[in-house]
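Encoded as structure tokens, the following chain is the form predicted on its own, with no partner shown.
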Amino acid sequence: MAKKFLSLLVFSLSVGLGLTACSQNSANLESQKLTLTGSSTVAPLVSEIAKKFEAENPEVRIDVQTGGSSRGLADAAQSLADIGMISRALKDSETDKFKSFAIAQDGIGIILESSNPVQSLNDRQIVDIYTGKIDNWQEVGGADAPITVVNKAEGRSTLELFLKYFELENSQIQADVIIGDNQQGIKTVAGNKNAIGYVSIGAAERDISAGVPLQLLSVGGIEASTETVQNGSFPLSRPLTLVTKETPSGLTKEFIEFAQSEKVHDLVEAQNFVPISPNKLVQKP
């Protein structure tokens, strides 16, 4: 009887230890996963950074999802994502709720289809086009054709920065088409010679170099390009930012440090963005 009891005790302890080990292994595996959600401007860059990070850390899996900067902030706040992605700096009202880390710099450029003869517009003309005061290209030196105004959807950082720079309210804009991410905006404008829109300069330059029929207009008299964003002369630029609810630690901290390091400058430049230094974990206000 005693032997039987001892055997049962050993078995129970073995099972208990096995379950504890399984639980610890599951926790360890869980800790090697990261989820990032948010800006469609930031996501392609972060996806490439994630691939490089995973190659150096084969036990890690990183899931990158889009949905706009608003989703990135909301998911980080609710702990639905480890890291949120936003294509702007934090607002003053957000700095006490999140930690933020810039990984690159980008600009917002006005785009037209490449065959449109209009090659420049001043700020006043852009405002008048977007508010409906100018509704024909002939009024700004183009063909006699109605202007198709393409605007960004609510919750997009690109929209917020566009409105801020041109001192507009979204309710003032007379849009013909509402788009979400950069690629949707680029496809819409490239497919309509009478359309006007605005997207990430990095995204536009990549597609132009790939043969997409698109042109970038200057803003404030400054050429829209990676170079002018880099030298600080382009007036409509923004940081591409990672945000967390708490001060990063563990795998989250490691990934953010990696995303800010010189190891990924080639990936940043390949996406037509401007790298940000120094290559250490620094919170951006």
Given for the second form:
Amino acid sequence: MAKKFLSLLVFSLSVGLGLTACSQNSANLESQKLTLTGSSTVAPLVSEIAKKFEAENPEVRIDVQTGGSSRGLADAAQSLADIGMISRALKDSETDKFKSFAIAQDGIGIILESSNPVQSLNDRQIVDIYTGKIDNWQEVGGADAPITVVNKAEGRSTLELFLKYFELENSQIQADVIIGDNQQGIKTVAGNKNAIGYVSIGAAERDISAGVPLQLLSVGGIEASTETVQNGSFPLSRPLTLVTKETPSGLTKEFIEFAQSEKVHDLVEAQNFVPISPNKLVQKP
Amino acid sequence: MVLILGFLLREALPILQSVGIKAFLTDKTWSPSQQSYNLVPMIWGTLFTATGAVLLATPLGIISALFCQYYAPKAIASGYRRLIELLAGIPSVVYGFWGLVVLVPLINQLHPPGTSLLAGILILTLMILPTIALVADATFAEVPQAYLLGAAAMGLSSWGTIWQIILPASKSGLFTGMILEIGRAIGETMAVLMVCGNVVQTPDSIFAPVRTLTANIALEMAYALDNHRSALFVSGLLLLSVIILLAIAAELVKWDRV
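Structure of the form predicted together with the partner chain, please, following the form predicted on its own?
Now the full complex is given, and it begins with the chain already shown.
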């Protein structure tokens, strides 16, 4: 609806301009369209950024499509899209083919109910808990109670990152509860003192400061917080990245700069991601 | 309705053509990213939660309607009726939230992990209770006064009147109510999603977590692509067909009795 209205606005604007000032050509309008495709993790954030960008630049139209990180790379390589979106950093084999620009960080924290006496778990213990080898809190220094393992539903990007970091297959996980979004995970763990789960760190921190009985465990000895995600020391995190085939110029460059600017930090935080600190930018366009 | 059905068919068709209907029943597991699409555990999940809830809610609903219609003083009956109507209007996510913070921890103390088939059944019972209670109430109100007077004249006890006269006379209405509540129990998504645990498995006890067809769609649709997406539309199609069959059954019951 908003898009339609916007295109109508652009149209009427161009007609109006054309009528009032015939000398002014509208050739520049043709190049004012930007297409982004790729990761379903990045797409919601980029859609929001695009809306804000369109609001500031009414003559621009931005089209955001999902289809997975691999599609983002393929479309950018074949110039089907101006910008590809991927939910990871570029692999070494890809860095010479693409230019990448991180726009946010996504971090995942292990959460327990706050009265659970367990203060830390090492990676081995977490793997054993999720594969069912450890099924009682007593074995990791907690109370004598069975562990409720909370896992994410298939297809969620948090699940992928979790599995990748702990080198697990989803079929190995012996879950007791499977949840959808972060909020459901937080409510499930906060309501069950024997549960263990994992959610976006941004979401967990916000709820903890609002008084929800949760605790975030450190991973690999690194405290889980937006700071450690932001400075890159927290291991269970990844950059959300925009990629282009060529060094960006014109509108593409403008949009990428906008997506990395402080103007969009509120949008990044609203999606439970962590903004990139300016000095951590992988590459400036 | 036809549009929705057509849309579901169109979206589900690619996968029905490429992997066939059999895959949904015989594949090893539900793991769409690895091309296996077994819906059977979720069909069981839906069946068990719905059946359990209907078995619990029907007698409770009928008893509540009898109380309302024949035992309670007028003032209490009308207040009680309002309460039940209110219960019917509570959004399902509120039921789910209540279940998650109250019911699930309670069941967890009994037998972990708490999020379970039992929690689903209890929440659903609560949700469909108003449906059957209100329909039964309306049905009892339509039992002709003459029947009641006749029963009283023959000296039947009030329990005898209910058992011998009222229940047989309102059979078709009660059936319609039951079909309505089955429909609601099968279609309910949010509340069961929140309390059932959503593990894809055929439950081996009432304390085991289950995933229903509706919960499966709600959980995975946002992130599903290609065949995975189509597979979810197939489960939607399945649900819609069950609901249509139920609607037809309800019509048949009505026709049979008029």
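Positions refer to the first chain, counted from 1. The shown structure was predicted, so the numbers you read here are calculated from the model rather than taken from an experiment.
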Where one rigid part turns on another between these two forms: hinge among 181, 236, 147, 81: 236
Rigid-body rotation angle between these two forms, smaller part relative to larger (whole degrees): 37
